[in-house]
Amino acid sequence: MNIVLLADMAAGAAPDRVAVGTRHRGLTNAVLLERAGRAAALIVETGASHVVYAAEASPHLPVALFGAAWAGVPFAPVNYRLADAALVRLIGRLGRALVIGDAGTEARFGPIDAATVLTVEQFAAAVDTRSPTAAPWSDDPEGVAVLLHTSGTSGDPKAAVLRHRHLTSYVLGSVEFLGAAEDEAALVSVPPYHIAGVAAILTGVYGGRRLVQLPSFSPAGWVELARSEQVTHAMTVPTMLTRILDVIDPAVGGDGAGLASVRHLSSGGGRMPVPVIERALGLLPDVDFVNAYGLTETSSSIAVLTPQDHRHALGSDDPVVRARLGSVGRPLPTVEISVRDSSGNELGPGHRGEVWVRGEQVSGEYAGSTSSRPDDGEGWFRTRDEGWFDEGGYLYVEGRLDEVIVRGGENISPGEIEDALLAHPGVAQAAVVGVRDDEWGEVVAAAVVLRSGARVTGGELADWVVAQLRSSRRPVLVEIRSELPVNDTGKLVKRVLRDELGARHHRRRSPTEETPWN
């Protein structure tokens, strides 16, 4: 089956039905199923071996993405955000490529030997030019739909091969053909290079709610586009959900006026910490919260957080059903999750291991012939996340294996130290690493972000930190800081948080330094 075939029997079933845009002006199913045909025609002319997308997301994404699936070549959005001499490096490796860009970005891509190279207005005049293409699209399931390049930590990011099996059988397996009321309209705002972008237009389509677009994400404009455009449903990683709660929460100083049109939001991308979604509850309390949890190399989620189960969880008063807040839910019904040791072996409930998983929607392949898969021919993908699952089945990821903290031999989460933060009245944002250290092997280090007007110091806090938990668990150094660093998609970027603190650490170890607070 191939991605084609959902915008197909949108069309046909529902032609008339906006599938991107805004309320006065979008793109029907049938117009852009046509504008697909159109594109194709073009892309076979150019005799391109990929379409690269490297601009910000507008309503000719999803013509780009058909049109390449229908014309046989893989669709491959990239991080037009890297510098010039990434973004050349990563391009040039997918061959002679149609690059379609921002206006005015076209001298980036001069050293690159591609086929063709379109700004995005370009590209949409050529596709009015070309009549739809007369060749049917192609039903191999194993053909390469979609390439996404993981956000690798060092070096060049790998190329997450993702084929047509993979994401169809993922919007099969978790979308209502047409399920979507004719009003719904879902709020796009991570980039198209994400797999959430990818995942956004295809269960969009094939569920028949609107997409409305927002190229680039400020808490601000989100909540503005939200009201006047009416968005029922969005998604967004944790720290968007924060600074979106700052808007509306006239606590810290938002307007007040809630988000009227909006029923359901859901959260992936990095762990929701429980401080932050008990607060989301209590502003928005007719929202239907859903958390979920996935990889690029999953065609997105494998577990989900439903409304009923955070409701459930945040009206309980047993401390195991409360925890559940922290919890990504339990693994949909297409996919299996298994957590397992280094050695491979399966562990029982309240052990802590690797998270394994298989299912149709599951790729774990790279371009290149790379795989995270065991050779064990059974299916299984290793995440290189840590978690667990409590008795009643639910998974709790804690993060990526390399982020747990090894202090003298302990074990210790950065999750459970960012929650503690996250409780002071005085911190809106937190973030946990291990650095290195001479004695313990690794210690606790920690970067706040703190409330509008709130006073308190690092030394505070790391106290704080034990009263909650305990001694080991407090940070050696705690730094007050204006914002945290985070990529493109708002996902925290540890790695450089983990560098920083760790110079600061080895320089106020010296005699020269002798304040380890701010």
The other form holds:
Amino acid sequence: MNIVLLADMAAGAAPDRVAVGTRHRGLTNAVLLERAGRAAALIVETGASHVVYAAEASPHLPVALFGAAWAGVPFAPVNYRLADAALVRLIGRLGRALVIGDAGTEARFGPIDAATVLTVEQFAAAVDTRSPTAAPWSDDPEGVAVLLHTSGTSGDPKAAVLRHRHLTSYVLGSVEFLGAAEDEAALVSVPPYHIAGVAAILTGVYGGRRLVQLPSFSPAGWVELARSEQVTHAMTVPTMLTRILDVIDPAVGGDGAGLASVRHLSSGGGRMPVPVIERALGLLPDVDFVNAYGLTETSSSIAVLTPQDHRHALGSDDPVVRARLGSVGRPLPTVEISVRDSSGNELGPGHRGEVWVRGEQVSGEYAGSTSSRPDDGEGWFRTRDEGWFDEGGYLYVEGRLDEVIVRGGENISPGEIEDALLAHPGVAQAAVVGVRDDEWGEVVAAAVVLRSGARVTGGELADWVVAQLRSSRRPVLVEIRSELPVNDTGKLVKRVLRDELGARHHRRRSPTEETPWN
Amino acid sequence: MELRAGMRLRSAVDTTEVVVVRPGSGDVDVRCGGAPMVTATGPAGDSVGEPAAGFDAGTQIGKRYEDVESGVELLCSKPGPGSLSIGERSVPVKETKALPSSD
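I've shown you the form predicted on its own. Could you give me the structure of the form predicted in complex with its partner chain?
Let us now look at the entire complex, which starts with that chain.
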């Protein structure tokens, strides 16, 4: 099954429903399918082996996505904010690409051999002049639909391969066809090269929920668009949610005007700190909250904490149930999740290990790698995330395995210390990393952003953490900053923080041995 | 016929089209409106007949149909007045649990 069939079904059953854009001027399902057919003709004409989308989100994004699928070539949305050299190298590896970029793109990608380079406007104009292709799309479920470059920690990013069967399995398994009411609209603020940005197009079109795109995230811009476009649904990463809440929360200088049309907010793409979700539930009591866990390699969500789970946890006196506000809920019915030790043995509830997952939506395959299942013959994909199940089958994801802090043999999750810091009334954002230490191997270091007007020192915050947790959790360093290093999807870049805090810790420990390059 | 995941089938008597989500195993006699379905190639045609009595309850677009016995699961991508069966055994709509949106 080809992802184009999802758009074809929507166009067949609800041709006049708006798929993407404003209520009155957006692209309808019928027009989207028709333009995808024209785009397919254009793509075939260029002889492209890949369609690269190197621009901000626009209504032409779904046209290009479905057009590429119809033409039978992989669609590769890439991070247009990468440096020119990195982007040229990445696109150069994709062979004869059709590159769709922002204005100025021709100059950026001119040096790439064998590529056809168009701006989004030129692409749209070229689509207009083509006739819809007469050729049917391929029904081969093994065809590659999307290549997504995941953020590598060093060197060039690697490309996750998502085949038509992965993406359609995810959509069929998690969305009811045209299940959305006609007035529903989803605000998409993650960029096109994020798996949630791709999944939002597919589930939005199939589910019949209009997509409203916010090309460049700012919290005030998000709130304004949500209000003006009567947005009912949205997905954000936790750091975005915090900043959105600041815009509407009168306690921190927000406008207090609420989000009247919003009924459903989901979070993903990073750990949700309990203080943040508690604050959100308090400020937006009528909104259904969903916390989701998924990866690029799993075609988006594999576990969800549902609105009912949130309400149940919030209203419970049982600490185990209450704690579930910080969980990612239970696995989707269509996937299996297993927590394993480093030898691959399955662990019981309460035991931390690596999260493994399998299911029809799980790819775990990278471009250029020979094995489609790199980890074993049973279809399990190792996420490299640390997690554990509680007795009720709720999954807790603590973070990347390589971010766990090992202090004198004791494993410490950054997340619990981040939660403790965020519970302080003066703290707006917090990030915790392990830094190298001669005595303990690794010790805890933190960076925080204070709320405006807050007066608290790093030492006081370290004491606060000890009062909440225990002495081994004490950060040796709590650095107060004006902002934390995040990438453009809002994810903390812990590697940068680890380097910076590590250097500072090292200087403090050995003031006489300060290295000349520091 | 031998089914494959992703294969598209068309009714021989009405406008119904389905996609094979799960092929089951072995040779499967998928019918719509009482007549064996054919592999869909090229653009859809008009209905060319009438569904047989007893196989005329209709198909609904977006619904999944599951035959537990053979393990076959079909997604209706175009609706029609005929209903689906494996041989003479009618294939019911699969009840699916809606999940909250997370994208």
